[in-house]
Structures are given as structure tokens and as C-alpha cells.
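Have a look below at one chain only, the form predicted on its own, in C-alpha cells format.
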Amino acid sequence: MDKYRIRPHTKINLNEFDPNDISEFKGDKEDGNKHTAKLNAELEVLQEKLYAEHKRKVLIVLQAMDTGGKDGVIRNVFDGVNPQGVRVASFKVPSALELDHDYLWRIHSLSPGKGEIVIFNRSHYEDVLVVRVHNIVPEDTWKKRFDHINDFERLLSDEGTIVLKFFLHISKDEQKERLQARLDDPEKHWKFSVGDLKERALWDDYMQAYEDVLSKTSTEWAPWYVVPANKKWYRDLVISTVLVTMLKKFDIKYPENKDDLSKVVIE
């Protein structure tokens, strides 16, 4: 899955990632699925020794645009992890408190503690994303938060965050069958907003975010992957194997008990 991250200083141009691309695994849906819940297995073991070693914290980001996707990533790569050491914040409109603050103040806050995986559901990128589309800020404000976030990943790792960001790339025509799917079924009304059409107008702006998002924020310590998002199976088969490769990588075990346990006899 390496063929999806972001190499820093690469000028992006999305138009040349196929958000249909399923080429990095040898089998269809029903075979990507039962992988995918292999790495769950995987990922279930791997997490529990990370709540028990107690030392790293690993930061899951993900972006996309509307019905990219993120909420079935939530569920369905992190099936069956323990709650206690997993924990999702969600980003909406910033309140009054946290305006009267730096814009990274509630992201802080809210990253992971020592043996914690969070997963932010939209994030600080926001903040170089829709105010940028929409104006909210000037341009000479968003442009020099790109190096802000840059920083601000890097004080994460320094301080022993595995940091992982996943931008869900779904087609336009994609998303209008999403939309349409929600409109059509009752039980899926209270997912549609009408301002999501008002969004979707913007995509060409939106797109031209997100590629300076990707060309100037992917790092050594904090990098982007584009997983294509078309296919649900693949993109969660995509990011659940990464998350396992990645935390593979850092051997992580059980802690010793202090105690001699050798002597101890239960009556």
C-alpha cells in the first residue's frame, strides 16, 4: 500500500490518483473483506498492547469530502478494539470558546494520551480547507498555517505520536450516487443536508485544497495516503493495512509485572 503515500515536497495533482483503484490487492470484494478482518484480528492484539505498554500514541486522521467515507472506516476497520483505549473526536463548526483561542487549541487537546489510539473524524486540516473555499479567513492567514500543522506533527512525534493521515478520494459521480442514495431512503434522510449541495458546488475549489494540503503537509513524521475510496472493501482493506504495517514496525509488547508472580498462590 506504500503506492498511496504522499512523499514530501511531491506536487500533487489528484486527477492522476484513480479513486476506483483496487490494483494493490489480488482479489475481489468478498476475498478483501475477509482480509480486512484478518488485519482486525491483527489490529485487535496490536492495540491492546499498546493500552498495556502505555508508551506510544498513535493519531489517525481522516478527510474527505462529503460521503467520502469516514464514519464506515470508523466502523468497520475498528471492529472490535477495546473502547477503553480508542477514542474518536469529531470536528463541527468551532464554538465561541474555542474561537476566543489559537485555531490548533481544541486539536491539542483532544490528540492522543500515552496508549491511545484517537481518530480525528475531519481535523485541523479544516482550518486550510473550508476556510480557504469559503473565505473565512484571509489568504495570507491559511497559507502560513500549513507550516503551523507541519510543527505541530512534529512536536506530536517528537513527543511519541504515530501520526497517520488518510485522505478518502471518492469521484464526483460517486458522490452524487451517495447523496442520491440518501435521499431515497428514509432511514438515510437524517445524513442528508441540503448545505452538502452547497459543498459539492465547490468541489473544483475543494480539490484544488486539497492537492496543496497534500503537495505541502505530507511528511517524513506525519504522511498523507490517498486511498481510493470508490470501493468501500478496498479503502478500508487500504488503511487497515497500513495502520497494522505501521504499528508492526514498532515491536510493541506487553508490559513486565513488577511483582514476582512466580511465588504467588491463588486459594
Ligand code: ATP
The other form holds:
Amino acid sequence: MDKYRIRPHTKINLNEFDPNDISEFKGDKEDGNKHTAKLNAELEVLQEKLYAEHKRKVLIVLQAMDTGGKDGVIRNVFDGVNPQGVRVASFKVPSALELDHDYLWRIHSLSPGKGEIVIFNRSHYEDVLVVRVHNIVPEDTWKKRFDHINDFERLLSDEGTIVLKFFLHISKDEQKERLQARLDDPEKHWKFSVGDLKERALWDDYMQAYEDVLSKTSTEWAPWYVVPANKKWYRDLVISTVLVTMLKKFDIKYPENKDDLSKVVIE
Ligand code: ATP
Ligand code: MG
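Switch from the form predicted on its own to the form predicted together with adenosine-5'-triphosphate and give that structure.
In what comes next, the whole complex appears, and the chain from above leads the way.
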């Protein structure tokens, strides 16, 4: 899955990434889902150790265009993990209070603590994506943010956070199909937002903004992965694989009990 990781300082052209790619897995959808289920079981054990160890922290950043599948990833990749140690933080349009502070204020406060896995459903990257595309702040302001973000993620990493960032890459056609499916099914109407059509019209601007994000903020300490996301099963498989592989690289251990348990007798 390394092929989806963006090397630092690489100029990215998203046209060169195929959202339909399924080339890193030999098997069909059914095999893929079985494989993801196995990874879920591995993640469950790793997460329990992480929680017990109470030392490292894990931050997963999910970014995508509307209908890109952030919710599906949260549901499928974390299926089975103990909710006690996992938290989702969703970032919407900032509140008045949030806007009174710098853009990383709300982000930092929801970052993971020791033993915790936190999934960011949208993130500080909105402050160089939607904010840029809609000219919410001047260019001079958002341009400086790439450096802030790299430094901020460096801080998290230096202080024990494993940071992984995923861009769920769907095609514009796939988005059309998914929006249409929401429109056609009354049970999916709640997910349909007329505002999404306005963002869709700005697709090319968003792609350019994402290319800059990927080119400037994929670092050794907080890498980006461009995940082919037209096929939902493959998207989940890629993210599960990256996450489990990464966590296995760290020697996460259950802590020793501070007492000598060999002498304990339970009456
Ligand atoms: P869903 O998949 O359920 O639609 P969502 O993440 O799209 O989930 P919404 O409430 O539809 O949630 O949208 C949140 C909106 O908030 C997005 O349009 C996003 O661009 C916007 N947003 C997030 N952060 C910022 C920010 N810092 N400045 C301006 N807008 C932001
Ligand atoms: Mg939305």
C-alpha cells in the first residue's frame, strides 16, 4: 500500500491517480471484505494494547469531497474496536467562538490523548481547502498555513502521536452517481444537501487546492495517502492495511503489573 503514500516535497497531479485503482489486492470485492474483516480483528487487539499501554496516541485525518466516503470508512475500518479508546471529531463550519481563535485552536483541543485513537472527520485542512476555494481569508493568510500545519503535526508527532492522513479520492462521475442515489432514495434524503451541488461546481478548484495540500504537507512525521475510493471495499481495505501495518511497526505492549502477581492468592 506504500504506493499510495505521498513522498515529501513531491508535486502532485491528481489526474495521475486513478480513483478506480484496485491493483494492490488480488481478489474481488468479497475477498476484499473478508480481508478487511481480518484486519478489523487485528486492529481490535492493537487498539486494546494501545489503550492499556497509555503512552502513544494515534490521529487519523480523513479528507474527501462530499460523498467521498468518510462516514463509510469510520464505520467499516473501526468495526469492532472498543469505543472506549476511539473517538471521532467532526469539524463543521467554525462557530463564532472558534473563529475568535486561531484555526488550530479547536483542532488541538480535540487531538488524541495517551492511549487514544482519534479520527478527524474533516480537519484543519479545511482551512486551506474550503477557506481557499471560497476566499474566506486572503491568500496571504492561507498560504502561511501549510507551514503552520507541518509544524503543528511535527509537535504532535514529537510528543508521541502517530499521524496518518487519508485523502479519499473519488472521481467527479462517481460523485454524481452517489448524489443521484441519495436523491433517488427517500431514506437517503437526510444525507443530501443542496449546498453540496455548489461545492461540486467548484470541483476543479478543490482538486487544485488538494494538490497543494498533498504536495506541501505530506511529511515523514505525518504522511498523506491518496486512497482510490470509487470502490468502497478497496478504499476500506487500503486504509485498514495502512493503519494496521503502521501500528504493528511500533512495539505496543501491555504494561507490566506493578505488583508481583505470582504471589497473589485469591481466597
Ligand atoms: P456529511 O457527509 O454528513 O455531509 P460533512 O463533513 O460534509 O458530512 P456537513 O455538515 O455537511 O458535514 O459539512 C460540514 C461543512 O463544514 C463542509 O462544507 C466543510 O467544508 C465546512 N467546514 C469545515 N471546516 C471549515 C472551516 N474551517 N471553515 C469553513 N468551513 C468549514
Ligand atoms: Mg456534507
